[in-house]
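The chain below stands alone, shown as structure tokens; this is the form predicted on its own.
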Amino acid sequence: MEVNLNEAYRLFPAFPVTLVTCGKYETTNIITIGMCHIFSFSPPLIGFGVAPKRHSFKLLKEHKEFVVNLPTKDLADAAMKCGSTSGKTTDKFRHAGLTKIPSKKVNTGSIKECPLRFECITKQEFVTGDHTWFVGEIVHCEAEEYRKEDLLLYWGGEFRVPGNVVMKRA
């Protein structure tokens, strides 16, 4: 079967869902993220892309630092509504109900609901087609306890949780 092009990236396998913060830390704003990478282990670098007519594109070229913040399943209501509103007009961490902390080595808020926070100083931007892609080398990142099972991933429009473990590498 032919698939629509415009829909295929739907078919593809799940992206981490990444709860960006940007900006200066009174003014951190928040994007949701489907598309989210490892791009090296060393250095360590993370990237994402975000399409130019979001508020965050323009914090993120600004500021040239982020944190990449993994939310748990628990928190799907507050991915959905910090994707869903611009932080033009919209305080995210009020509107989701999350709570801004500082970050160790950046000048941009982490969430402290978020269970895992890599914190990033961008090396690279590149555009590929409708986004650009901002990578960072993670400076810090803070780990508070979770299960693996409980984070969130993102495939074609749905939130969703990983799955068993078919294998591990030897």
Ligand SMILES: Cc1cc2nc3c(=O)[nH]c(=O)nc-3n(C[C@H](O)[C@H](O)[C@H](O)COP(=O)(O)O)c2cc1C
Contents of the next structure:
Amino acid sequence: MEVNLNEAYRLFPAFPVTLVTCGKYETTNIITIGMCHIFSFSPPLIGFGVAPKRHSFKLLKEHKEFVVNLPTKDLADAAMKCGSTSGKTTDKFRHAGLTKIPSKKVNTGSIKECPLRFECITKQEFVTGDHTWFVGEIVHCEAEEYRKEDLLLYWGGEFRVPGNVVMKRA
Ligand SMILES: Cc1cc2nc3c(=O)[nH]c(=O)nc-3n(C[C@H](O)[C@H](O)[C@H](O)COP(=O)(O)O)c2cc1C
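Form predicted together with the named molecule structure, per the form predicted on its own context:
Shown next: the complete complex, the earlier chain at its head.
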């Protein structure tokens, strides 16, 4: 069966759901991002794609720091709210019932309810088709206790959680 090329990306297996916080601390915004990846181990680089029409796009261009917060499954509703409203008109911390806390190394808020928080300084930006990738160096990482199987994944319009281990790398 031939797949419509504009829909083919939806067949890719799960990406992590990330809640990226951006902008200055006082006005920190949250954007739900599915297009997120590790770009380098050393230096540790993490990046994500943002469409130019997002309010977060403007904030990321202006303020060269961000935090990649990883939510657990109990935050699925919050992730949907942060991914369907604009920070231009909505305080997403209030709207999604999330708590803003100071980050350790960057002047952007972090999300208390997320057990993994990667604080980054933007190092590169590049355009790929309809998204711009913001790649940042991880300058601090906070990890609270969490279970791998509770982290949220996104696959073709569905929120999922990781499944079973089938093999370990030698
Ligand atoms: C599960 C999910 C994944 C998303 N992934 C992306 C993404 O990778 N890049 C992007 O630009 N928008 C993505 N979005 C859409 C933005 O989160 C959404 O447009 C948001 O309202 C933008 O907020 P802002 O205007 O405050 O920046 C995603 C939304 C959801 C629900």
